[in-house]
Amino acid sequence: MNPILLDCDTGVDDAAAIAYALGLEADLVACTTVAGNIHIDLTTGNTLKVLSLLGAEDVPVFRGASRPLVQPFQDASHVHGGNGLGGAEIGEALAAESDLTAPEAIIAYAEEFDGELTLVATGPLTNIAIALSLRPGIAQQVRKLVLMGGSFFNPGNVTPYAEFNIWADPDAATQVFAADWNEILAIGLDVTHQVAITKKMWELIPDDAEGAVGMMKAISERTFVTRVRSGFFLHDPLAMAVALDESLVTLTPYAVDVVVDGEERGRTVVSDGGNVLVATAVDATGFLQRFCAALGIPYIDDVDGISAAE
């Protein structure tokens, strides 16, 4: 199995995301957090708790960008609630943050694993880009790089154009984009909106519930019951899903433009003849049975749910 080094900016799903990692026994050798669904303070400490949490305390956590590259920092704390965790409280952490930046550990881990490494990206992606910046060669050192960001053929989730991720940092996502990757898959609203845990599965979930499942329960209630959805989008935790399994998805290969301003920002446009492979299907029922198994989460096959989620 691959090293995976994770990006992230500790948010609901990404929560679900490493709880999604170490549930299968992934080797997460660190995570990087940056801002955006909230501030890179929360998203740090978010990261920590998490971790020690699902006993993992020992995974090193690098602080990053505090900021976009040019875009003023706007958050997305009114789908993840003031904390990023859907104002759930799951304990404290039991390890500090290391004392590398994110850029300069994306480099250190990349030179470490040269060839190995798999680069999991769940946030806006200005970590990414800085350490391009500093050091272009990583782009070949990185085994490959797993985005979740981007909706290519259908809607935005931010506005009607863009997903949250590169709208947050379109700048960032530019330089991303047109790097020179050994292999760079982009998973999207396009796939990402057809899994989720829908309000059944999670009344299934026992109150009482401890540690992944326990998590779960607690961060996804917010979107059950104060903000009155009938699923929790798994966005994140398909990216990781992804990165550990290629055939989960179908990919096409993409050129990937991407609107830095205007009404647009944030757009993601493809054309014919890029190297960006982009998720154009996915096996919704198999990831969902995966993803329920490695949190301890009751399975039920309730599609109407999972489509009419918002």
Given for the second form:
Amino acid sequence: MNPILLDCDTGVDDAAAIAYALGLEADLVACTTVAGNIHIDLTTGNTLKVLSLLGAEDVPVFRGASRPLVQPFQDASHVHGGNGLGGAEIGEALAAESDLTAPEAIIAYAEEFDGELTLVATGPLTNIAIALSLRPGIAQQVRKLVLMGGSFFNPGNVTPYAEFNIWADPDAATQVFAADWNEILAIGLDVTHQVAITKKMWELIPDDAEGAVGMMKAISERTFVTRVRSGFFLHDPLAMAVALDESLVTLTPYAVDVVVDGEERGRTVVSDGGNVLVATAVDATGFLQRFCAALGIPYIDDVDGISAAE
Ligand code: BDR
Ligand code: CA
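Having seen the form predicted alone, could you now give me the structure of the form predicted in complex with ligand BDR?
Now the complete complex, all chains and molecules, led by this one.
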């Protein structure tokens, strides 16, 4: 048994993370949503739509925080498109959101799967911080937290210093990194910038593809055509993959401090002696092969395409 609760801000690569988990028939017990890439109405609606498209509308979705703890809300619609899914229309949700708020749901599932639940966080850490504030004990009650966030040894993607999820709610991130987790893994840009669907791979997906692979073709079109990028980064799918198999990355323990305001807001500063397991290297080829196999994307070895991704 490996029950997983995904806290997400769906978001094109959050959608890909859901598809990866379902493609591997992982035990996704619930999704909770948070404002981040886009407004909470859309992150919640998109999560419901993605689950429905993939035949998993029975996975409950709980709406969470509509804004960061302290900072004003600022989306990333320039990356994810106005609807958060790159402008793709992927069909209607076949189920409604559930009644509890996201932090309440996180606490309830942590209790239900006492010691067994893996939390995967692929958005700003607002819901997790609120859950910790309400019940600090969940840090010991869940098996582990795997989060996509931070850039520990390389430049950021929002500013030269900061990665989006940490920048969006640095106060929540501070609280989450400081909590007494059984195990906490941080999957940052240092490794996620090594894993991408390249333009060549995207072109090999047939235009009439359906299901998970059709969704990937549609939600990444904006990245390749409108934004003229050479790669669609698989930030959130890599965090999900590590939650299922830690051997994909090299993990090094650090203490992590977060800069909460000023020019370096969202910067993740490491020092020795902590218990945050930071991903410092990745088996990029191994992960990409698994990702493509799980979703039905034609895999090609496109090292040049990946290194050119920006
Ligand atoms: C992270 O920020 C979001 O835009 C993505 O969904 C991912 O979780 C990458 O910095
Ligand atoms: Ca995300």
